[in-house]
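What follows is a single chain, given as structure tokens, in the form predicted alone.
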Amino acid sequence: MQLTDTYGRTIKSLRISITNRCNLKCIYCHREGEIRHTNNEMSIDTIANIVKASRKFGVNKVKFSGGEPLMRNDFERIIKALPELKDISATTNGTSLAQRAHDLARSGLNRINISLPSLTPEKYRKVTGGDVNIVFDGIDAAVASGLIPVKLNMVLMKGLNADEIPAMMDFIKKYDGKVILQLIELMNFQQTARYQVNIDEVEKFLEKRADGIEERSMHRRRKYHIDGIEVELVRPIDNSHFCANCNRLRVTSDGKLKPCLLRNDNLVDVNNKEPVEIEELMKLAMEKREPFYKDAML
């Protein structure tokens, strides 16, 4: 059995938000599409049951997010409670990673994405409100713990960090291929259009320096191999491939199946449900699932 929607898109992975709490205030944060803050976080059992139910449909990849997932002190226990999976990953701001990377790896986490909008303390503080030096320690700890490849997520913002791309490329060289740089086009979730960069110019910059270029067909995501490092360019805006090839089912921090990042009118509540019931509710979510940009399917 597979989870396939009426547009022929089959679910291959889950993205589970385990909290909407965060210790930073990033100006571009989209909160995984959640429009309300809630204190009703899923229990370990509910999270494990959702993953167990999805395994019946062949889903074997899970990515945990927040908010900031490391705000939950039981994150390691959550990972340990999961059934056997092909890939368990997480996205984090990295501020608590230096203290917990080793335990997360021992618990079964395979790899991690770390948000790093700037290498400069002043710019980082302006974008996030935090201390970038703590994040540097977290990156080192993640690499040392084997949570690789570590992907550094750099959301590009005009006038704030777009000029730091070369410096960021130099920064990852010391990790000998264990760290990948992801340059991400800014999506206007928080009225941030004034920070929009010309992503075509970024692409041209990378093309001129690349020794080789690969393209992931699923989301038309390009990988640039440049002087021994790998840089990925993520273009979600005006990219019909994102909707047409979406194979991810999201789960909100309060236990609702979320078929689309950009919609909140088709959620399916699975909180405190048993795996067998969740299986049926996942089928219902597939009936509700449709691409935000329907033209992508034409």
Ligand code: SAM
The other form holds:
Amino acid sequence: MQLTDTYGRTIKSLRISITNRCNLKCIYCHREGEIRHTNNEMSIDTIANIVKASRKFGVNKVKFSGGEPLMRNDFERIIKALPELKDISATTNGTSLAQRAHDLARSGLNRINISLPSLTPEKYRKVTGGDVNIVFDGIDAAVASGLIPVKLNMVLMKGLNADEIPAMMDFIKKYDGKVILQLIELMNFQQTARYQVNIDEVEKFLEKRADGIEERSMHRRRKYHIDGIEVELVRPIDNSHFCANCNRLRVTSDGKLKPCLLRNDNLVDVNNKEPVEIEELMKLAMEKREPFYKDAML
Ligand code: SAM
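Complement to the form predicted alone: the form predicted in complex with S-adenosylmethionine (SAM):
Whole complex next, starting from this chain.
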């Protein structure tokens, strides 16, 4: 039995936000589409029950996000409470990884994405309010702990960091393929339209240098092989293909199934529910699930 919506899209992965709290202040942050901030964080049991329910429908990939997931001191225990899965990953700002990467890997985390909008201390501070050197230590710790491939998430901003793409490509070379660069088109959640990059130009820049190009069906992401490194390009905006192959169901930090990043009028509450109830509510969420950008599906 699978979870398939009325547009024929089958859920293969969960993206679970486990907190709204964060120790950085990224100027572009979309907060996983959560507009209401709540301190009502899901318990370990609720998180495990949601994953157990989704296993019944063949879902075997989970990604944790936030806020900053490592703000939760029980993150290692959350991972340990999960049923057997093919892939458990997280996206983090990397500021606590130097201390926790080893324990996270031992708890069962398979791999990690680390936000790195700039390599330059001043620019990094301007964009996030934090210290980039701490993140460099976190990247090293993640690689040493085997949380690989480590993906470095760079949200592109004109006039701020877009000129750093070549430097980023150089930076990951030293990790011998264990670190991948993920370039992400900025989504305008925080009145950041002035930073919007022409993503077609970025695509051309990568195409020119690529020895090989692959395309994943999920969100139609392109992966470029360039001089022994891998660079992925994520184009979420006005991209009907982004939605057409979306196989992800989101969960908010206060325990609501969220069928789409860009909508908040179709949430389904599963907080403090048992797996059997959650299974039924997942079917309900499927009825409410529709692509935000529909053109390619009509
Ligand atoms: N604090 C964690 C982190 O930094 O990865 C998890 C939360 S963050 C919202 C999750 C991911 O969303 C990060 O990879 C970040 O780069 C991406 N992101 C945040 N705001 C974005 C935006 N406006 N457009 C595109 N991607 C964004």
